Amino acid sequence: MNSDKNEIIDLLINRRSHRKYLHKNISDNIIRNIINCGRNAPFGGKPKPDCQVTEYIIIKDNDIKKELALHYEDRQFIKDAPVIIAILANKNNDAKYKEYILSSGLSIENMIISAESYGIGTCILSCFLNHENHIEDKEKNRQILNLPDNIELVALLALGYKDNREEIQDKELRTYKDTVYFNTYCG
């Protein structure tokens, strides 16, 4: 698909959600490595404690990824992950930054592509934040992770090795064409 030789932008334009994970435990030290690098990803404001928004709940517990399942027939599989990393952003830490949901969201990304260097694959759970027919599920969430009101639960991220036995759908994308404008946008 590149035909730049370039292990990064292979693994980038490469990667895929994953669903299916093997029963295998990921070790403290890279779920803390995966972290590292959502924390390092960059923020709105200066480079500094009290401007960094994101924060994590590592969960394990089977009992709160069933919760976290809701009624969805498809977040049924987040019971089988090994690992739920809750991407959060804390409101007050920098109460006049708006954009928490992009830092966070940047925060996600490095999350991501970190983990896919170890083998570990991931799928991004929407958490409903601007859904107006999910307002009932968005709470409850908030109530299994015990959020306090300045904490917004931007996303879960679900963490396994790789079952290769998972058929994974060839992702389909607009050209690049239809998607790149020059100078001003004339679509």
Ligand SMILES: Cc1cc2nc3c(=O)[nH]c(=O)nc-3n(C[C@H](O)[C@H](O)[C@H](O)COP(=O)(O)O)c2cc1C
Given for the second form:
Amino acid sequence: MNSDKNEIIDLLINRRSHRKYLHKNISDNIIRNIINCGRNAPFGGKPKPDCQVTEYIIIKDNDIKKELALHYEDRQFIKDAPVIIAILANKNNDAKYKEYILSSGLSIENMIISAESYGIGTCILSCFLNHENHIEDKEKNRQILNLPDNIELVALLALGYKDNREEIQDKELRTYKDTVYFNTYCG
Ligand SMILES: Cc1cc2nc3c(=O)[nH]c(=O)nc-3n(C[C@H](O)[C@H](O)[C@H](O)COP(=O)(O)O)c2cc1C
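Next up, the form predicted in complex with this ligand, please; the one we just looked at was the form predicted alone.
In what comes next, the whole complex appears, and the chain from above leads the way.
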């Protein structure tokens, strides 16, 4: 029994991805708060604007959502998400851009956790990053979002109030002792 738990630890440990949402609007203030949590995540470089590579598109337009789902079966649920946030990396600030994947990832996790705090479920979809077989689809997503060349599409984050009727697959993790080492690998 671990007595050092608290609300945030419980939220982090119990969070799951959600792919079924209620038809309930998410207010603009809540979306803004969620994105501000993302914007306040750590990012590579000094804590100054020109080091902040992550940018966001808030998508509510149903036609655009449909288009973004493309032909992938495991993506069709995003059509029913009240909001999708596209997470982007601006390559203009080149040196810092190299760390974009970490910076964007931290920003996304902050948004996921802040959404959870409102009872809003999320599911992240990567945008074929480094998947050579899907370059054309990534290009389609870029066109749909009208992205200029200096903007990388990192991921989509679907958001919506949780529909408790969703059946969520049990989660099985590798064990703590199989994944955590002391001082050196296998130490
Ligand atoms: C980089 C990345 C890409 C993902 N892409 C998809 C996706 O395309 N479609 C989807 O339904 N879920 C996607 N997910 C969600 C994972 O399926 C999910 O996080 C994982 O199975 C662990 O389950 P949990 O989030 O419920 O803990 C993605 C997650 C990550 C981190």
